[in-house]
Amino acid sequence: MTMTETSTSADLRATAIELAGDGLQLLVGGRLVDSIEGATLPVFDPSTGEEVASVPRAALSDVDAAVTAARAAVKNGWGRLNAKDREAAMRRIAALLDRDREQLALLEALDTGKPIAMSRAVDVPLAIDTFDYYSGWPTKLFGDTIPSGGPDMHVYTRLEPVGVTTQIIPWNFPIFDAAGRIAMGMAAGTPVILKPAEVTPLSAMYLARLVAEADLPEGVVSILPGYGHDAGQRLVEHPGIDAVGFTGSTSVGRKLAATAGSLLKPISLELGGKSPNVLFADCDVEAAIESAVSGIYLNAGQVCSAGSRLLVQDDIYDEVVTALAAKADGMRVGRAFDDGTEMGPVVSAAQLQKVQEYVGYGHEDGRVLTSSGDLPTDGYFAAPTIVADLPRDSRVITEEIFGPVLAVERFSTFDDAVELANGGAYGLASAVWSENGRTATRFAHALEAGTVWVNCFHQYDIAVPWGGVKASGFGRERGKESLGHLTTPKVVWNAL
């Protein structure tokens, strides 16, 4: 694990800090502005723990201004705008993202702590792909003609924009989530007010510049980084907001769902996960182990669908645990801009404390098979951790940690594996590994999850719907299913 910062990595970090301090602003109704009340957010580099910037923060008055602009966009017919014009607007944003992909990657790495190689190869390209994908939808959203009411009646449906939506996103994939929520709204003809997480505002605020440059009609997109307890809560409660989308913790999702329900607002929730990754004895063990490692340590385990539970059949349990521990100990943990970093820090001091608490539970309940290693001495670094031989009620198994901690569980039979995998509160994603197609398919069908991977893990595509069941929420992001949340069918009975 390297602790040495090369001159190249120092230069990259310095450039990122310069970008972060270069007058980033809120986007309100198409205009880049500072907070009306002068509120600000501190920005910390998780790789060092240092405060590297201060940016404007949305307060309640900024929320009200954004909602007023969005309501005006509805009144002025944004949703009725020629579909090809909406498509062209999204393609302009995609081109601007492509033009400034390096600046976005640098800000994403600085803000989240993820390796610069990942933000360059994964996060920013996915954001560009998202606008490209949704730019094809405005001309394909249409209703149906229904043969009903007799020959003198023409009955048909229209898919109409739901109104104004607020989309509240988390801190683990800021630019990708921001792109997805904005592009969904633009495709549906629904003005979007995006609230990025207060912990990671930078890439979304840079995106605000690009959206402003794309010259959209006033009020179509606003971007308001701020705290959940004031700006976020105000957005959900505001009478000018018609629909809500939220990705984040299950506890916050429950509160927002209660608020939205009391106001009869539709809400889509993508919440926590504790995804079981199930290895049958007849699987390709080497491939399964490699996938399990990336499944839990991608983005330092800060992925809703991280394979944080590994269920292994008796016959291969010891072999798998030994191999996993060796791979975890050999992983290169380092700062975001260091050469060769495989896993960066977690996002904040609070998140690091949470991870450390759960590692403590692992020591109490089972066997912690990895050491802290040669971690950097500053920043928010947690070691890749394997915990084995846990009782089934251990908090390391039942609760979402959102960090690089893998709980390995033993099972004997097919039915035992089903019971274990479905026994938790969550249902976002799962995986099964078996060379027996019948076993794998039966198990996939038995799992209670929004997504099941068979002999693979962490497969995603913008065109494929994403979401969970049980405590992992409801509604879907991505794919055509995501647009159902932002459109509503109107039925027209036309007497001829």
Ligand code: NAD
The other form holds:
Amino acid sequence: MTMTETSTSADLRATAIELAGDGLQLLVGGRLVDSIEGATLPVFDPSTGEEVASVPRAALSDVDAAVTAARAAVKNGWGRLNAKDREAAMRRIAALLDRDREQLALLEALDTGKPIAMSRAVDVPLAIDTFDYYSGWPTKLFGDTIPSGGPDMHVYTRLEPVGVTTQIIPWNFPIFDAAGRIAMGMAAGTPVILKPAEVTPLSAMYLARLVAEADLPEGVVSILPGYGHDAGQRLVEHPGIDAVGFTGSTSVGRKLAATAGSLLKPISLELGGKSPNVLFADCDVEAAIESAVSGIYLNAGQVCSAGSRLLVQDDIYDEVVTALAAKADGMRVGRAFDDGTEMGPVVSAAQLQKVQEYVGYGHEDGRVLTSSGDLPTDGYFAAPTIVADLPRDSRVITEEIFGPVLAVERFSTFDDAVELANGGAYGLASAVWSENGRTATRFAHALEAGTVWVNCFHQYDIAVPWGGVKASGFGRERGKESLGHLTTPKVVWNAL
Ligand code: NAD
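Let me have the form predicted together with the ligand next, following on from the form predicted on its own.
To see the whole picture, the full complex is given below, headed by that same chain.
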């Protein structure tokens, strides 16, 4: 593992820190403001562990102000714009994101620790694509005319916006998630109050500036970085919020589902995962190994659908495990702005501690095949790790780690593999590798998961629905399915 700090990387980091300190604000009902009570959040650089900025934080009074503005906007905000104008507003935001793509990429790399090459090539383009994609929807969302009630009755449905929604997101893909949640709300014509994670507020706060510049009706978008137990909980419980969208851990999702249930608020939950990536002996082994490496180490394993369980059939098990360990040991782990960094740090000291705890379980329960690496001593760095020979009930196999730790399991038969893959609590994503189309298709159909990749991994598109089953939640984000949560069909029986 190597790390080189060039003057370029130092310059990039300095620019990112300057941007982070450049007066970022909350967005309350479309207006950029500081917290009413002067609350702030510290921002840490995961690549060094240093505190690099302090930004306004939404406290309870800021939440209340945003809800008041959003309630007024249910009738007087989006209601004043027709569908084509909402589409134009989304295209304006996409153009502003495109104009400032470098600033956003720098802030994202600073805040999350992900390599700048990745935030430039993946996170920011995905955010732009999201507004582009949803900008096509408002004119295509409409109800039906239903031939019921005889010739003297006109029966039709109107797809009405659900009202005010709050959207609560995690820290692993902050700008992409923020863009998705706001764009979906704009497409459905419902005011959105977004709460980014407290650990990574920067890119969403920069987006707040762009949204303010896009000249939307008052009240329709608020962006409130704040603590979950404080601003987040208030948003879910607030009587002025009609529906909740949440992406985050299964434990918090469970709690929010209980609260929303008791208040009879619709909620959609994108929760954790422990995705099985299954290699049959007749697969393209080289391609499967390459894909398994990026499947687990992309974003330092902090991907809800990371391929964190690798199930390998007997005949190719030894070959796969040896090749994987060599690749993991050869990865360039480094700081976000260093040239050639393939994997950055994890997002926070707490996340690092969690990863280290599970590596400890790996040593206790199984065989760790990788070296612990020559890692930077400052920052939140974890080594790409592979653990084999684990008992089936090891926590390394059964629990989501959300870090660069891969559990490798061995199987013999098709049925064994189905049982192992479906044996976990989660059901977000999974993959199967086989050159036999029948095996691959039968396996894909047998898997309990929201998404199955066949001979590929980590394929995403904003047009394709995303979500899980079992402990990975319910509801779908992205694609046209996402708009179902944000609209309600109202039936009108009109006697002629
Ligand atoms: P988290 O559940 O701790 O926090 C997620 C968000 O919820 C944050 O904004 C946090 O402030 C907020 N929150 C926390 N407690 C709250 C409360 N009581 N009321 C309201 N809001 C509250 O999760 P995290 O650690 O930020 O993110 C990692 C988790 O997210 C992992 O489990 C990962 O699998 C999951 N995730 C899932 C998907 C998916 O699409 N299924 C995508 C990304 C991440």
